[in-house]
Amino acid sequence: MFDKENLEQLKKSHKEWENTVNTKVVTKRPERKKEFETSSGITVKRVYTPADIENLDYSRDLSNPGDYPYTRGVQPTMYRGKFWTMRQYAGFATAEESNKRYKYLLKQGQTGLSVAFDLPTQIGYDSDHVLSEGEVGKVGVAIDSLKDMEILFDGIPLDKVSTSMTINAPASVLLAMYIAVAEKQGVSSDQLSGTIQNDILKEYIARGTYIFPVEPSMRLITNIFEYCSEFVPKWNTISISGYHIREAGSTAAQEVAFTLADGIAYVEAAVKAGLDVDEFGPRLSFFFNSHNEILEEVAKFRAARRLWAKIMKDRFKAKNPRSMMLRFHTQTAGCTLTAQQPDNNIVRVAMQTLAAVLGGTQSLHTNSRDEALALPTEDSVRIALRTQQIVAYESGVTETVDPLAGSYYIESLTDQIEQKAAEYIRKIDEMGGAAKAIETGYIQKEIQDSAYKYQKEIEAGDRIVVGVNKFQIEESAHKGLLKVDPKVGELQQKKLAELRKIRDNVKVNASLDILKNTAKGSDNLMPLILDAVKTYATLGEICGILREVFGEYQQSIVL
């Protein structure tokens, strides 16, 4: 990219002004820190030139925004065209709380809906389970049945709005339960976009809301990926997520790197199932976190997109653009919020907001100043969705696309967390590829390790956390946080017993044997799911059916 005589007369040049100019100056007043590196673990210099990236090559390495290998974006005009979804995650207690929070944030400007469900949801329980009590609607809505479904989306037209939902181990049943809720309303199911998370890799690694063990949990996968691929062709069936694996403490090119070795093994399944690449790959989309380092934060994104190109280029040899894009959602770094002086988390999360606007991100949640504190309120949310509107409307950094390119340092950020990325990756493909990374605990102690050394630095006053281990003030106990009724529980319960007397028991307990039939058996369980839903079978029936003939996963304790 560079004349290779101009190079090396500006290496010599550089050079003399290190051991000149710089060294005088930092002889007389010495730099903070002796070295500077990035969350990665790379070395940042002290400035950056055109040899940094003399192997740069525009075509292929670069290229147009919309043009293979994507770097610069997987949109020729992205956000000239049309911003991000903004897409604020909520839910909270019961369906008809949570349904006032969508109509509110849908009438604050925000343009997709992002369903948060309460634990036992997440792992397959009904609200009237033993193990649910105590957890019903504290850190999302509680979900037990297509009714709960129907008052959660009421007076919401869903062939308008785009929906995501965080839901992992039982992603198959709650999706089937939004496909019900839109046939009631009259909106077929090939009218629907949203997507579901159904990354449960992920959930083995670093969040823990499993259910099955692999093998079964793969196939309910790539069961919702032949389904929806001929009945629901405008979702995304898979968000294949380094976000938790980031929030667990890894760096961001181990983020990078775990995640793309994740999607590797879904491919991998749906292939082996007997998928085109072609026909599931344009629907699987990626889930990423945005921490504070601003300049990291947009090389991982490039790297990201450029590194699963290739990926699905070379290796699974997709002829697809759509399937070599990675498009993504990102979320602010929610382990970044501090308890400590909360509205520092305004400023937290704008910087954040800025890093993944910066690095093209197709969707976006901002989390709000108080969730370190609590589930957030009204206002919180309103500063937090307007923090992305302010960045959409009045920054300025919307008006081009991928803004950082061709800056010396942003360049070569991007090339070093790629080959740090596909450095791992190798080494998850010697081990078998990431299911068996994870058996063997290889990727939960790489994150752990990295976790640790984070938070040594914060201890020793290496990484300052303003109004953490610097910068405090004395402060009183907070207040007008937003807290969740404990009588949710039992409202749920009511409304559990109240539908198990007026639903048709025969036909809910047909639909279970054939549920339970099949999966013993190798046939798509999707249909079968989605007729039990729509018999008002609860999600705990459901998925107590599948842990009879799958089992449950047990975890590998890593040390």
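Positions refer to the first chain, counted from 1. In this text, the rigid core denotes the largest set of C-alpha atoms whose superposition between the two forms falls within 1.5 Å. Everything numeric in this text was worked out from a predicted model, so none of it was measured. First, how it differs from the form predicted together with the partner chain.
- Relative to the superposed rigid core, Gln9 undergoes a CA displacement smaller than 2 Å between these two forms.
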The other form holds:
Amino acid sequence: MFDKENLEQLKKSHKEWENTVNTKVVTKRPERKKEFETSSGITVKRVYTPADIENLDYSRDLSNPGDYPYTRGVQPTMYRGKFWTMRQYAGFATAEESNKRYKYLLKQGQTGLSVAFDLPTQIGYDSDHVLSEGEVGKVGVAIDSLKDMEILFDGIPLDKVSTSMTINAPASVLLAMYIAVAEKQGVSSDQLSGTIQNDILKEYIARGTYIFPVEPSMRLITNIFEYCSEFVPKWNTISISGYHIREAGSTAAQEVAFTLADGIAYVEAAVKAGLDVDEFGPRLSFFFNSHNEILEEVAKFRAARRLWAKIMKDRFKAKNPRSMMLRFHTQTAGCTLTAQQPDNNIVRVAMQTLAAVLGGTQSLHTNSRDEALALPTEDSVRIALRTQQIVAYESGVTETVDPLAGSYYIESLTDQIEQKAAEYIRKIDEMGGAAKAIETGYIQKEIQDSAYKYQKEIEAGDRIVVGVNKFQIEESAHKGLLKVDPKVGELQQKKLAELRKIRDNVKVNASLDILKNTAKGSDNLMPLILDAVKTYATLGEICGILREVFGEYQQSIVL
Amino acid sequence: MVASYELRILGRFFEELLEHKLKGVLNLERPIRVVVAKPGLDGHDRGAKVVARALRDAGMEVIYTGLRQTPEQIVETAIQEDADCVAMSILSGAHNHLFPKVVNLLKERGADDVLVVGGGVIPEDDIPGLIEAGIAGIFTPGTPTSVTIDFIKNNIKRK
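Now that you have shown the form predicted on its own, what about the form predicted together with the partner chain?
Starting with the chain above, the whole complex follows.
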């Protein structure tokens, strides 16, 4: 990019400048810190110059938006064409309550739905299971059967909205229910668009809602890839998630590394199952965190796009450009929200929104100010959505594609994050891949070490969190938090008992028997799960049958 | 006579040494033993693991249970490990149900001398009820680990 002679001249004069600053300025007025570094431990220089990106080759490393390696974005026009999908993760209590919240959000200008399920649903237990006690409807909506799903999407045309479902271990069951509800609305499965998270590896690493061991879990995932490529072609079959890895305490570079390592494992599993990389590759999607350090985050998103494109092209020999495009959803970082002076969180979320948008996200969830205290109230959710709308309509950052490209610092950071992530991936390859690195606890330990370091920095005052370890005030209890009715559990149990009485139990049992037998073999389970949900077999019954055949995952605990 | 006097002095010296120095140096007193537990189905364990490591760095013995523990399992671990403290973390909102259950089970098993503390996303309105139910301390987001460490040190009811 730069003339060699000029560059040498520049390096020389820059060195002189640094020396002068060090002797003349810093000795009199020292800088705030001896060392400046990013979350990923990358040293931040006083200033960046062309010398920091001397090896940058525009067409090789950046290229046009919409062109390989997609560093600048996956679409040629990005937000000049249309904004990202504004998608607030929501759901609580019963299907009836959540349906109301969805209709409210759509009316407020939200452009896609994002369903939060309660923990029993995510772990494949019905609301009347003993382990569901106290958890029903708490962190999301309780779904026990197709009946609940019909209520959840009542009056919402599934051919018009796209729906993202945060569901992993039982993703096949919830997807089947969604297809069945659509069918009842007269919408065929090839018209459906949306996403299931379906990312079990990060559940083992960071999020915890696993059910089955690695192998049968990977089978269910590849079954979904295969089924959807034929019957639900517009569906994102997986959302490979760094979000929770970051929430668990990883650095930005680790987030990229472990997410893409998981991605590699899924592609390998699918290829091993006989699928063509260009059949399922275009439907892979990603999910990242947007944290506080704006510039490092922007670099992170760009580095992730470039690295994934290379992996798909070079390692997996993908031919279809869509297989190489890293499309991603973003959520602002929940772990940066403080319980102290919660209104300050609005500002944090706004910065994180800006980072996600400057990084070229395809969809975004913004957290609400009160989420360190409880589930968000309607008012808080509205402010969070408005934050996205203000960035979209008022900030001007959406008028040109990848506006920070070419910044000496941003390009240098993008390179360094990519290098760090690639180094981790090499290590994980040597260990035998992501699943092995999880089994030995390597990935978890790396994340925990970063989390502990972060906490120690806060407690030592080396890292300032406004309102927490500096600028504190006396606060009285925060009022007006959302409360989930404790009766939700009882209500769901009543609904379940009623369902078990009125459905055709002969049909239910027959469908579960076939599922069980097929699970023992190697055929695709999706069609049978779809048959089972249509008989109103419950989520717990279906997962229970699969638990019998597959067994359960045993967590590896490392401290 | 002189020898016996000297011996007595020497004896007292050793006694004192044993009392004040050796106990500290060799740590003859058993360290505080804490079971860090994740009750319920919630998988958010960053906080629990950070606290576990901080307690360990503060010289305590820490047993981390891992995820998805029933109150029965937690109480069983606490009794088996002869724990001085059970520290639980919940971010799913199930605290009002699960924390008191652990306290009650400990009581039933005659282990009500075990200090029980909790943390996580816990609305302030819920805290008085939890304290009344026998949870000695609730630590919400933003609490420095040093506060939790001091609280445990100052409140364990040594058997």
